[in-house]
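Here's a solo chain for you in structure tokens, the form predicted on its own.
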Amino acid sequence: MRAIVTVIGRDRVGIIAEVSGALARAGVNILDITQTVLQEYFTMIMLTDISGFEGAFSGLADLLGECGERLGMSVRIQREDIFEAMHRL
């Protein structure tokens, strides 16, 4: 199963390392990544394979939410099918 991870907030050192490390520890593989800095704001979107995560999807969402709190950023995850359905409307 694939999922989309979004990261938004003020730019600072270590964002990609923190988020990708949390995903790796959870058994999640990053398939594709795009990121940019708009003035002082960092934005990143990752396409991930979450089939290696052993647990409920809500647990992964909580883990990434905690990662976001540590960073002072918004870190969210959505299943790919839901993400696509939202953007078809």
Second form
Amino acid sequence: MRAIVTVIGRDRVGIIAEVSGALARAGVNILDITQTVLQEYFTMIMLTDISGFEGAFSGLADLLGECGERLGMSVRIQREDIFEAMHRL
Amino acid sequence: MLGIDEILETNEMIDRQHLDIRTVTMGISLRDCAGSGATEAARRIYDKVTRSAEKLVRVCGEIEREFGIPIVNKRVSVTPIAIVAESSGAEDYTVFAESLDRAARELGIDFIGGFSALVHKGFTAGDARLIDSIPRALAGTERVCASVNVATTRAGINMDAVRRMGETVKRAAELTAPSGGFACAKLVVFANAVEDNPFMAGAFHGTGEPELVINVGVSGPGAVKNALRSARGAPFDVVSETIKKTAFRVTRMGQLVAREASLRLGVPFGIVDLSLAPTPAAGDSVAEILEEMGLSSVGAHGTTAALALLNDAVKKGGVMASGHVGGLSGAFIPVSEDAGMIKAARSGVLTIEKLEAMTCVCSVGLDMIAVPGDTPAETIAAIIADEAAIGVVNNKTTAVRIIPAPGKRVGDTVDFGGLLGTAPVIPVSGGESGTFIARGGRMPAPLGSLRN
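Same protein, the form predicted in complex with the partner chain this time rather than the form predicted on its own?
Full complex below, order starting with the chain above.
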């Protein structure tokens, strides 16, 4: 199953390291990364494959939520399907 | 891979424009709960509802978490209780409403719909008992919603039922006077009621429906309004296209959630209701969409045309996004539940006459309107008759959910709290309709009903 991780907040050192580290420990494979700075905010989108994560989706969401708290940023994960449904025929 | 702008746009719609799934409603047939003895039938109803919808709230919570989309309400609709209760021998059907209320509390859902009767052509003994029980049943329960269908395009208007519903609405208001007549917020009088409506208070599980079904209602007035900002000053062709695109996206999301819920609950998917349902929250208003089109306030001349365009574009955009479209499908205009409507009603720009005109071109009818507490039952009945006529002649669903707020006068406010919002008390016509309503009988079906 594929999921999108969205990271938004003020830019700082170590964002990718923190998020990708958390994902690696959870067994989540990163398939693609896009990042940009929008209106002074660092914005990163990661396409991930979460089939390697053992446990309920909510566990992964909690894990990334904690990661966001450590960074002082918004970090969330959503299944890719919702974006596909809204933007692809 | 999806574009960063697409992902951010979706999350912006959810975070800032109140885009959500308004309701996942499980329809449950209670036809196998009928039987002799009210206590036994009420027990069967409780058992079946709690067993069938046991996982509803938990599964919706999981879907919310995984997709990151709020599912605001989880609800249940049941077979019209007049049908289920008829063979029980009970005179007062309040016991069945209490059973439904207990089941709703046990499931953790805010409303359960189906304390209902379909009497468009006449009453069975069970229908009459159910209608007599409505005021007590709604006053004595918290989460039960009632509806009565008094007219169809095929059958015409049952004017005896219209008269009784005028009295029923008044009685329900009186029994809940301390809460501003709150029982009336849970009571809908329909013409051309649909069997698969997921929205309260008018949801019931029709007799043509399967054993269990999942129906989903989407929302998103804020997202439509935001999209229209980019089309300021553009001609209506552009306005329509813009709304269609947003409605398509919103409905695709609804379809996705409906499919997931259906799969995980092991219950067939019924329909997605292509709706724009407001809430009292700022930026979640249908009125504000009409104002974004260029009206200074909803209720100004041009409102009916604006609403007609909105309703049409929502359907055109949504219909391709879902395999099965149904329910009420269109824009809702509940006055107390829409910040823009509340403001316009309070200022006097939005009147009951204009609202009636608006119901000719949108989803349902006169919805969540507070009128003075001394409005006679015959006047309420006449308001119902007018709405029923609009529905019957135009082959569409119309409804009346009106609150004659006890002790309140024009200019007062009734606060229902939560999603039901705040209703300014607005005036009704000063003319009398008593002699008209006293006639009773049936208004024949219009010529347009003979389509075979």
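Positions refer to the first chain, counted from 1. Take the two forms, find the largest set of C-alpha atoms that superpose within 1.5 Å, and that set is the rigid core. Remember, predicted model here, so these are calculated numbers, not experimental data.
Enquirer: Is the shift of Glu54 between the two forms large enough to count as movement, that is, does its C-alpha move by 2 Å or more after the core is superposed?
Expert: False for Glu54: its C-alpha shift is below 2 Å.
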